[in-house]
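Read the single chain below, which is given as structure tokens and is the form predicted alone.
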Amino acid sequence: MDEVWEAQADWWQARFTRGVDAEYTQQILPLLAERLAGAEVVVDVGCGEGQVARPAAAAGAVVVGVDGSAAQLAEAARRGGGVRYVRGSATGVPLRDAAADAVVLCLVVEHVGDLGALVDEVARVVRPGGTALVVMNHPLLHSPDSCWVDDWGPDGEAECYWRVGPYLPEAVLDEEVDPGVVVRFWHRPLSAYVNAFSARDLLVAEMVEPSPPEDFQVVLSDPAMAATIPRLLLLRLTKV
């Protein structure tokens, strides 16, 4: 997938960085900052242009950002922030064993085909007693064919709901997320992730399912209903 992000680095930077995306500014970055407090060495795997890594460095951690896209890393270096960047992949992190107090995987795991190799690397790089923070699109609510539905109930009243597609079968999806921009997703049930991590002594210490930010809710026909459907899932894992 590195070649996809290489080709679409400009799209990603324009759509999701510098405060443009409400999910990052209102949810992802605050949630991660709170859970990275006190970490001395942080490794951000799939760091992109560094918007997760920079705040961690500003808070006093030594931060290493790892990404497979040269274009993303070049932009990360231009934006500065005191992060050390290195080219590598989620399944081949070029760092020694037990190098980090905390490893971050932000919107990464659903884009990696070899889950076992990814989890092996996380378990190898994080020290015993350390933390892994995994942010992903919610596996249940972003299963294939899931979507917001505006409908009419049997009484003629408007009826809005989130349709959940096939959840348990694993699937590979090539999704056109914007005109001409195709991104590959691997759908897996949540149990696949939890079991893969726990088999490598990374145990779930916390799970967060935040309500979508208001900027997202208001674009749908029933904001009150939209507020009850989490788009993201955060797992805080502890290496035992």
Ligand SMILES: C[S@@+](CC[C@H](N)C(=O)[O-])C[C@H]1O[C@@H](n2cnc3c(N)ncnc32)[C@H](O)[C@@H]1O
Given for the second form:
Amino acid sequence: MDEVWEAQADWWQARFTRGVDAEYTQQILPLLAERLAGAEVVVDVGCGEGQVARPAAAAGAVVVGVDGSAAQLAEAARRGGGVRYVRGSATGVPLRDAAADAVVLCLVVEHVGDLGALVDEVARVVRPGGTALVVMNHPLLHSPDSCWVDDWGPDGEAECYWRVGPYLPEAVLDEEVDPGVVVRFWHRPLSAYVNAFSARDLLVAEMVEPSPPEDFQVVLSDPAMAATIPRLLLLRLTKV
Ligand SMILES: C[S@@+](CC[C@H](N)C(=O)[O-])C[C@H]1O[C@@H](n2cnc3c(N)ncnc32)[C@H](O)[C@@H]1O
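Show the form predicted together with the ligand, please, the one above being the form predicted alone.
Expanding to the full complex; the earlier chain stays at the top.
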């Protein structure tokens, strides 16, 4: 596991939890809660400080949160909420086979180098007929070097567009996401994910590409256009 989650857990918690991040409050948490309704046993792999796990427990599920970072789990325990936390790896989840009705991976797959081992574990822990919910940065639209471009023509006309960087090659990126905070991301094309899950009998039942929250659109010069470029992708997979 990337050391940043140990060394910079407080950075993650300050920037993305307790309601300060619109993507979580307006999109990720409601999308997941809706799809976890009715699940009796939920395993949240790479649970962080527990912002996905706590609402699932509040809704009545038995929830186990697994994370490799002691600093994240210490904060998760402080924040409480009835979740059972276990320190462990996403590629060696310390739970028995078919233990879960639903497994969640929320902004985790792009931080794990060994996709095959990760998917093996998800497929092992989800019971037949159960669900895996995977939220990730959209692999096509947030491939390396993808970004918003503002071009001003000679006549003063704005040409604003989203540039897509190299999409097909897998790549490892150490990205400085904030001054002094370097996070490792593995870029993979969407087919790498879908095919890895399908090969373990986890088939796509639903795919969600939400338009970014308004807060993310207005900072760009063409908010209407920005509304058409999703930042996130959710896959709901069913174990056959
Ligand atoms: C971007 S944070 C997301 C946290 C949480 N899922 C959420 O949405 O709030 C990624 C989390 O994955 C954990 N993580 C990354 N790689 C891991 C691995 N190989 N095994 C276990 N946890 C891992 C990190 O410690 C971190 O807490």
